[in-house]
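Shown here is one chain on its own, the form predicted on its own, set out as structure tokens.
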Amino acid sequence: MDILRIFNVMESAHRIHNPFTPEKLATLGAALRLEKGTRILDLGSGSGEMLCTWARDHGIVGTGVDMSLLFTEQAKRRAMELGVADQVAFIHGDAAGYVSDEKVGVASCIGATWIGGGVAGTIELLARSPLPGGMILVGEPFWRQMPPTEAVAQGCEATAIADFLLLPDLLASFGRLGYDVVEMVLADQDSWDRYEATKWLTMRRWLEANPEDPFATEVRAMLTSEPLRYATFTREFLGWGVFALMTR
């Protein structure tokens, strides 16, 4: 399957690509205590809504670079939309071994730390780009409850249990790595519900206008099992947030 491709169908409706809806995202914004002209990275930044929706309500300036095009432009027209072309700077590439040129004061990886190889690998990348004293923030799901089984967790697209650490355990790993833990946001199963069914009817109007694109059985296939899938496994069993950290 082409992942990439996939995820330009399933969520090209999305503002956020992750289970936090605008709420939760404003939630985490007021949280961190952001200052006017705070500079932030966001790499997988997606569709943007993050830094647009941050440099209108608290000031900040930042840059975002996603490896979709679909989704960098996306987020170039929502920075319009919101009157802050000015203040971020969207770039469409790879996100894996970006550093700022100029330092920042959040450097962040919401939801996509297989750019580092993990989490530990993301944070060691993320820690090349704050001033002293910023912060760092990562995106990453926990197992809500232990899957009983490996076909528990393959069922919520993890390829094995160990993939994921139960919230405590996720916690106590950013210690290990000489981190404070600041701040956390954590999605809901409500946030998760918006997040995954949204895909559905985008995938289902992507077929009604797509009816012979090759891609389309990949899609069908897809609109096919995830409801199912994600009410038995992902939603009972996946839990996500976002953790603020602060070196120590």
Second form
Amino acid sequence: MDILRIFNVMESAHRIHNPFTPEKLATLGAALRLEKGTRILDLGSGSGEMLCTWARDHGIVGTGVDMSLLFTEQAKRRAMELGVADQVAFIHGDAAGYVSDEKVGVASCIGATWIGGGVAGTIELLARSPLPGGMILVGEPFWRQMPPTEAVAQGCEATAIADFLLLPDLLASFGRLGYDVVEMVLADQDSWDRYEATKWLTMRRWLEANPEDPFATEVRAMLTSEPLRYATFTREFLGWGVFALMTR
Ligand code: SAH
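In place of the form predicted on its own, output the structure of the form predicted together with S-adenosyl-L-homocysteine (SAH).
Whole complex next, starting from this chain.
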């Protein structure tokens, strides 16, 4: 399966490519008490909804880096639409190893921690960009409840139970890396539904528009199996949240 292509198809109608609603993203922006002019670096910025709405709502400035050309173009369009194109820039490229030229108030990686080879590696990468007293934001899954078997973890699209921690253990792991957790906003089952169920209608519409595409067989199979897989596994077992960290 071409993971990147199926991801681009399934999430082409998403503005937020993670289990947050616009309301939760706004809650997070308010929770961080961002000051006007705060500079934000966002690695794996997707369609740029976080930077664009926070630029509009809080007057932040920032840069997003993302490997998807489609999402990066969507991000630039969104910045124009919200009238913040002079505050935010979106770079199409690999964010692995990306460090900001100018120090930032907030360095984030929301739902893309493979960029730094896992949570710890991504925090280490992000930590190279903030000003003293700056913040790191990490968006990461955790187990809402421990999967009873490896098969259940794989049903949640994890490779193994060991991929994720329970929430208290995830918070403790930030402490062991030398960080205070100073804020967090968590997804819930309803916000997960917005992320996952949105893909189903997008796939259905894509199939109607592209019946002859060689990729259609895979998309058809996904649309058939996804609702049940999601309801059985991810919705019950997988949590997700954004954690704000400051060095101790
Ligand atoms: N933070 C965004 C997107 C999360 S989805 C949001 O919350 O909406 C993960 C994103 O990471 C995708 O947009 C994908 O294109 C991007 N990505 C994956 N690997 C990457 C890499 N090595 N460098 C930059 N972006 C990457």
